[in-house]
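Shown here is one chain on its own, the form predicted on its own, set out as structure tokens.
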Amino acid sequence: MIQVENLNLNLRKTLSKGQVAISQPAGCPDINLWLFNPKVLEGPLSHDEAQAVVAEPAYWSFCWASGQVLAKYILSHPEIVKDKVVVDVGSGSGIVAIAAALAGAKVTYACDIDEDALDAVTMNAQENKVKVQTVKSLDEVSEEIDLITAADVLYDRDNFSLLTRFTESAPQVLLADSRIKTLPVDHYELQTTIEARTWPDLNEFEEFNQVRIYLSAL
């Protein structure tokens, strides 16, 4: 079993003063999260700090805006996910994944390559009394995928592929991103642009605070 000591102890790997808590990002209040608690800094992370933290960071420890933005869609509009086997790729803090089965998906899957990554989503499955199977790629993922769910994967051009992989690979598709204002594939349609933050805030660019919701359109 995963306790919160593995997930302080994966955090430190790259912020030495790392801590997790439990808290509710501002974009999705509805799901609980153990992510960075910067109370354990003296004030809020300053601007080397909050850097440093983009160059090398835990990003499971930070719940990104369109994580959020993407969980508190699917909250809403549970008819995209219900008995459906959803895989959330580049899941993170796992909260789109912890959405997924909170609004009736039949199977959730959260896949990320990083191991301190998939404890922390089983934490916080736990926390949220859902279950969410964890793996490291699509192809562990032995059933029909139905749906395929990711956010923020866009933030290097090398992952562009991922666009095409996704949709090869299950019927629909729903992506959130706050990093490219136009995907480089057309088959993808925009559904609806919202604002969030980062939870913790980490003093981003504005831009980056502006998530577009696509759905698969083949």
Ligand SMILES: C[S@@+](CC[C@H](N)C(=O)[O-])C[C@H]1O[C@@H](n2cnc3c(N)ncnc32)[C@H](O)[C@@H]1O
Contents of the next structure:
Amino acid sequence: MIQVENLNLNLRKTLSKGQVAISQPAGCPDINLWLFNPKVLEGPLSHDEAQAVVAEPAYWSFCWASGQVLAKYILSHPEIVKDKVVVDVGSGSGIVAIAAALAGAKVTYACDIDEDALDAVTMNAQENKVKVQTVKSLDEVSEEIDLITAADVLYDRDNFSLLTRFTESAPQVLLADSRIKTLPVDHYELQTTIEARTWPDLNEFEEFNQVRIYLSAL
Ligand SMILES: C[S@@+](CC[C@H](N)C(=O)[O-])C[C@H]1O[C@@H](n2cnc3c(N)ncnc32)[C@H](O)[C@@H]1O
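For comparison with the form predicted on its own, please write out the form predicted together with the ligand.
Expanding to the full complex; the earlier chain stays at the top.
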């Protein structure tokens, strides 16, 4: 069973004082998440630690703007996921997968290439009293997928190819992104743009606080 101490140990791979604390992201306060506790930064970071955090951030220990917006969107429109098999790719803390499970998805998977993220998803799903299965790759999902969700996975340009992979793997894709102003493909339609900030707040440039939600075009 995953416990808070496992998440702390995972965080300390890059930040020796790293510690998680439970909080409710401002953009989706209905979901409780174990996330990075910013209070531990009250003292100075060593140069090596600052470099390590920037070079290889523990993405799962923050809730990104798009995750909050997409989770809230799903909670406000439960019909999007109701009775469906949903796979959330690049799940991080698991906020979108947890929202899908809370909103009535039949089965919910959280997929992330980072095993530490899958620990966080397991812990956060327990915290919100929902069942979320974890996988490292879409290939591990053997049942038919009804809906793929993904929030803030396009920060890595290598992931642009996922946009087509998603539409080949599921009849519907719901994507949220705060990094790319114009998608590099044309088979997604912009639904809405909503403002949010990474939680805990990383004080990013304002341009990264505009989250665009897209639905795959039929
Ligand atoms: C910026 S975080 C977003 C996390 C979460 N969706 C949110 O909005 O809070 C991106 C996450 O995607 C994961 N990731 C990146 N590339 C991936 C890929 N090709 N397949 C699955 N997960 C990926 C990272 O490990 C990380 O946890």
